[in-house]
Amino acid sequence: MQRKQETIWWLRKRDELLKVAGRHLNAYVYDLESIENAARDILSMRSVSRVLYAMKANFNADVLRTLARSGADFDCVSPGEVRHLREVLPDNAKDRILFTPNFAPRDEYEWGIKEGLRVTLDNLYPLKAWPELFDGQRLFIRIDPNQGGGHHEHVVTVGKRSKFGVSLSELDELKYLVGAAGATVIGIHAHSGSGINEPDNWAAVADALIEAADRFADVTVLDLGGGFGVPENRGDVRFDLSALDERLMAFKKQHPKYELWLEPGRYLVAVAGVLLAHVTQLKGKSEMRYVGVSTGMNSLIRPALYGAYHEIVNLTRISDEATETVTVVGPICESGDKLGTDRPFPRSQENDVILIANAGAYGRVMSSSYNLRDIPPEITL
């Protein structure tokens, strides 16, 4: 079964986030007990080999740090990352590194093979155009399974309409392709969108990689990629591990020989991370009410881009009752500057503490300074 999630830490440590408040106008502020015990519970299941944190959500050197030590290893999608990764990782071994770019330029491909990491291919053109590149290296595959989805079309990352991944119509050529260039292929990769809540969607890209990994002899890994659904409000079940597990180790004694990776990125950090505000305004429009706060769109652009849900709180009067229908805006010259729509809040006040949970993944990574706004530091605790 599904279990409920437990009393939110941020309501739990309410006091020590007011007090960050008093010394910041905005700030992205993380648990790290948070993200250890959701470390815990992916790499607590028993089929899965190896759980690689995708960085791309969140790449704060102490999140990293917390999820080195907690067992995770790590996926790439640019040098930039790597090189971040090594600065504040500098033991960690090139083994536990994945790099996975995907229409990036020659250039990349060269540097990550003279690096000696694992290099993925999500792409014919790589093999067709630059096949020297690839002459006895031990490659990872990215296919499209064409099974997948996501809470936006911008997450959906299989299907003729996505840039991601080799058709599953393209695995002759492709074997043809490693073949002529004296690659060898070790593992096959998926990721399927993000925001998914079915357990069995997992097995039935597990279901979906065996047609490609049967190509290649040598193949001993299939990569099930992330995309785990989180939380959006205090109540909601979390993500049933437990049935995905379960789902996964019936495929793994049906095909002993592949080890099983995941790939979690907004799953580990979401719910760990809030970003704190304060009221600047309020207006009424009509019958629309306004409370205005002190950064938007530039900090947290998910509502804007995605149409991303993010529950909004005014941790000042956490206990006061919701009398009013609101939209919480930004300070940012953009009509999309919406970081809630009609929300149930209390009467508010100018200065109150407002926070914006599950900002933990895709904040602080995708912020910018537009309008010359000042990007939010970020705290741990």
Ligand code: LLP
Given for the second form:
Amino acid sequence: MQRKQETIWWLRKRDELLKVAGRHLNAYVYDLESIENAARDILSMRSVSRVLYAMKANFNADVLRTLARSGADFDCVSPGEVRHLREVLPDNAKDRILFTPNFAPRDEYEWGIKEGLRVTLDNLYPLKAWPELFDGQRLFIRIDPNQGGGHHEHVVTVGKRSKFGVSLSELDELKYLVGAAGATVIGIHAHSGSGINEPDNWAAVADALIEAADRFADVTVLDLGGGFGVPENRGDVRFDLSALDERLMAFKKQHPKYELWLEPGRYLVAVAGVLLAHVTQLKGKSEMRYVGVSTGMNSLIRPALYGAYHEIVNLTRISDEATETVTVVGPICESGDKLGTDRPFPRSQENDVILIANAGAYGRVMSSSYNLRDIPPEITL
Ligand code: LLP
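After the form predicted on its own, can we look at the form predicted together with this ligand?
Time for the whole complex; same chain goes first.
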């Protein structure tokens, strides 16, 4: 299932990328073939019955169509996501959508139920305050498995400091409220954090969910969420899906009653996307060297928000030796507008094309028009 390490797509397709950069000052470029490959890898796991793409990671229409064609279903977290998905894929069946809002107003649950979506509750509050909505409904419940992690504290979704999920200590109350509302629990859900690289995490999540699942006779699904890490640098090893599959097969052997679902976002799209920009200005300040580029935190907020690392290369001078250490900055009026700090870099010139890697997940979707700068167009290869 794991394909051998191959040259990263954006080196193979450098000429095409330079052509795109000839037409656009800045652009997100998505390689659909890479998305298909990632989807094939995860969909071929023997332990997993369904893969729901967490479309919050990238809602580009071609990306959604590619994933639907590959066999993925969808995790949507807002009515806006569901409506967008329907516009792009009008024939997509309702049962291919899991609707997982968080701290949403009453109306959104009412809407989801009326639309016939599979709805996930991640608090006791809706059952306590609006039990009439859930009478006769078949629900998923998001549990905080108290097992997880993430690349930054903002994306850890377990533990008391995280707002997500019903605590394992609330299972008695959950059981009572579900019964009182006249609902049936058919799935137990968790998402334990983002950017986790240890396959053992999901086996531990599955173990933690059993306690909740076993309380409800009609549960047939354990949705173990997303969060699979991606390589940050070209040489880094990829997430070990076969190891994960093995762990989950062992789990299934012990608990054959349950189907396992996964909900990857980043894994399917991060590496497939790059952000292209052009060098605007160069500057030395004390011992610092700055390479200014034509877009910044407005297009990719991850470095500023999480201190996330994204590989940056000068695509025009890809074969030139790195002779200096530079900080790559955008045009936004904040000192935090840095895409990369202290990077080995070749000597660059105005108008060189700069590529920022791993921008396919949480790039365009978290972009803004801060400083009234344009959001770059999205181009698919
Ligand atoms: N399922 C649920 C319920 C989620 O909340 C998320 C992500 C996922 C699945 C997919 O997680 P993934 O496989 O993409 O890690 N903006 C952050 C990531 C936030 C993730 C939020 N929830 C970043 O740029 O790293």
